[in-house]
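Here's a solo chain for you in structure tokens, the form predicted on its own.
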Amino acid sequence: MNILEVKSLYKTYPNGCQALKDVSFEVAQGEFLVVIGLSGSGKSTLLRCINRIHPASSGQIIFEGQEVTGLKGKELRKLRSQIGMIFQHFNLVPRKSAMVNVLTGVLARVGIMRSVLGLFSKEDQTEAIEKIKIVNLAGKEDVRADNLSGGQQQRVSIARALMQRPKLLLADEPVASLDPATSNSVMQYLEKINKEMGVTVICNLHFLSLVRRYATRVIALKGGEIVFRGTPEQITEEWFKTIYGEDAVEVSVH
């Protein structure tokens, strides 16, 4: 069963830059799909179109059988509540505690005013503690986000996304700002969420060593177009050069 279908997606920015060109693919329930490609290839734009941070110029995005490209207001908020997002630079409130940052994940359920005022229910607080435990940060609930390491901050952002109770989790270069050891740690939590909680994951990555370790399937973008579809094992040296350029050298993260 497909949780997501993208059909002939185009995205052109106001400055004329065509970021996506006729992109079509499907994502099955429970997949860990990784999107690869050079910086500027359209990976981030693709994720932002899926959760409607950016509107697509044309094409269709179908989530659980529902066309979502034209949703507005309440229906759009409902969609976003089912699609979690993890960013490269964490997007936490630095002066707030890990607990408060995680609790902001219930925004779609409780509304902006209650979230801003910190009016979270006992049930929400209990759930937040559970999500913090999932990413192995128990005991850090009261620590300010800016006093946490980069890897810990990214794990807080994962816990925040889990508070949405998402069916689909989008991760936009989630380890690009982290060292190799921390990168694997963060990826292991995403894998756990995928395999043990059944959350479908679409993740943008640069390092093929991580792609080969965690992806169930891969698509590659180049100049806004899909140039490769397949399994990690099918990315040969020839395909690597096609995707990244003849002068590219593969760097591993261990």
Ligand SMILES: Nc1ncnc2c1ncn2[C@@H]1O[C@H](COP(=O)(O)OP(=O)(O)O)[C@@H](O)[C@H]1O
The other form holds:
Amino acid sequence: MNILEVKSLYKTYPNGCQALKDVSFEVAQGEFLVVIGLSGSGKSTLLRCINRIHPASSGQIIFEGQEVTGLKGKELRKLRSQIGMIFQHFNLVPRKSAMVNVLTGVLARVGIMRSVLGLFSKEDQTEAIEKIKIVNLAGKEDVRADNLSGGQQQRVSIARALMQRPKLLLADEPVASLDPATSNSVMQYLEKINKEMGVTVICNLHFLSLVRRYATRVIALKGGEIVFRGTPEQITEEWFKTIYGEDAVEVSVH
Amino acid sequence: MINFKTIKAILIDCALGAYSILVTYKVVYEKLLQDIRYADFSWNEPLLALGIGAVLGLVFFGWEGFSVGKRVMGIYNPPFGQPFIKAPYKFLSLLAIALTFVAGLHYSQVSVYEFLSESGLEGARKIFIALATPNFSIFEETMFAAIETIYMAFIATVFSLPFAFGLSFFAARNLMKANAFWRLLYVVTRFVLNVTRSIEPLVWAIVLSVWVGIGPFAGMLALCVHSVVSLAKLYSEQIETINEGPMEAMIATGAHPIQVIWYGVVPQIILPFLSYTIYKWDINVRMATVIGLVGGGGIGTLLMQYQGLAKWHEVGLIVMVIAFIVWVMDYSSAKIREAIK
Ligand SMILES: Nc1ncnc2c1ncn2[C@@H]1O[C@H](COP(=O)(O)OP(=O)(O)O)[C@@H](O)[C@H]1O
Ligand SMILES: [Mg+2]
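Next, give the form predicted in complex with the ligand, keeping in mind that what was shown is the form predicted on its own.
Next comes the full complex, this chain leading.
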């Protein structure tokens, strides 16, 4: 079954920039779909249209059989709560502990008053501790997010996304600001979530070596349009030059 | 080629010419040269000056070395390192400034004679001696008035806090760009804040003392109004510098806008807010003193009373206490702000 269907999606920013043009694709339950493309090709825009951080200009986005482009207010928040998101710069709440940051993953399920007062239920707290364990940060619960290393911060943000009990995980260049070793470890957590928990993942990536190792399927964007669909093995030298331009040389991360 | 810039340039030359002519005639000629005490005034004079200014503006327009307006608007760009002598527009600007200086001296009634007259110097000697030998018998009274002022400033700061806090989010451009409605609300909030802030607390005190009667309450309310608007501006500017990443992350979790603000914005601004608030209390203590002078209560009012009775030894003590309080507030607020940075 397809968890997500995107049909001829267009996105034009208010300043007139056409970031997405006629983008259509499906994502089956359990896939690890990787989106590649030069910077500026529209990868981030695509992810942000899926969870409606940016409104699409036209086209359809169907999540679990439901058309979501028109959702508003409570319905929209419910949709977002089912979709976890990981960012290049982690986007943790500064000055708050890892624990509080993970707990923000349940905001959609907690009353406004309770969350403002910081009154998270025992169950939520237990669950948060569990998620922190999954990303191997047990013992770091009370460390302030801004005092953690980059890799640790990204793992906290993965735990935060897990707290949402997501059906779909969007990852926007999750390792672009990490060193190669840390990159692989963070990617392995995403793989674990995908394989063991069955969470569908859509991930923007830069490095083809990572794409080859983790992706089950790949789409490539160029100037806001899909120029390639296939498996990682199908990205040949020629395709590489089409996607990244004639002068591109493949660099790899080991 | 007539465009917006050239029109502005001509208007600047026109206004500058009219201004120089008017000041030369009304101040330099009538007051200083003719020494006319009550000069006649008719609206024809400024109109005539404006007419001559317009002629000058048009003349200078074709004669660009003379046009201040063209230079200001960037239409006339003289070569770099051009000698001063070949830049008449510089002389014209200096002339306007010199005229303003002369007029300023005249209007503020600068008088070396009075400054150095024998009776004047004698008065100064007396008052400085009195101020330097304060009368400590009113120390208690002064102390209680000072306490009143400090608490008044404190309460004004505390009362203004929630309002300033709430308003600051509506006055922050980066939070208000969702759609036309919010953008309009932003513009309106900014406008109201700017207008309110442009009215000095002293004026608010006078207005409010008519409403609630003269005394500390009016003074406190005046400080409150001023604190709300100035804190809201400082706060909102702080909000505009936040990293929007955490906010975006909170939106992505499906959080309600209030939760987004609470977790995505507030942790990033809370310390600067605290620091501004303490600074504001410090400022409010000084302002409360000044507001006291117009009957807002506290040590300012006390100062006014003794000054009215020409009791300079008592005034000396009050001035000393004010200086002490200002120094303590200044010092401790700086220390606290440093500690929470
Ligand atoms: N908020 C925005 N407003 C206007 N244009 C934007 C905005 N965000 C991205 N863009 C433009 O949209 C295009 C795609 O950007 P993006 O989706 O960030 O690409 P990628 O993530 O692949 O680097 C770029 O040309 C970028 O300049
Ligand atoms: Mg991007």
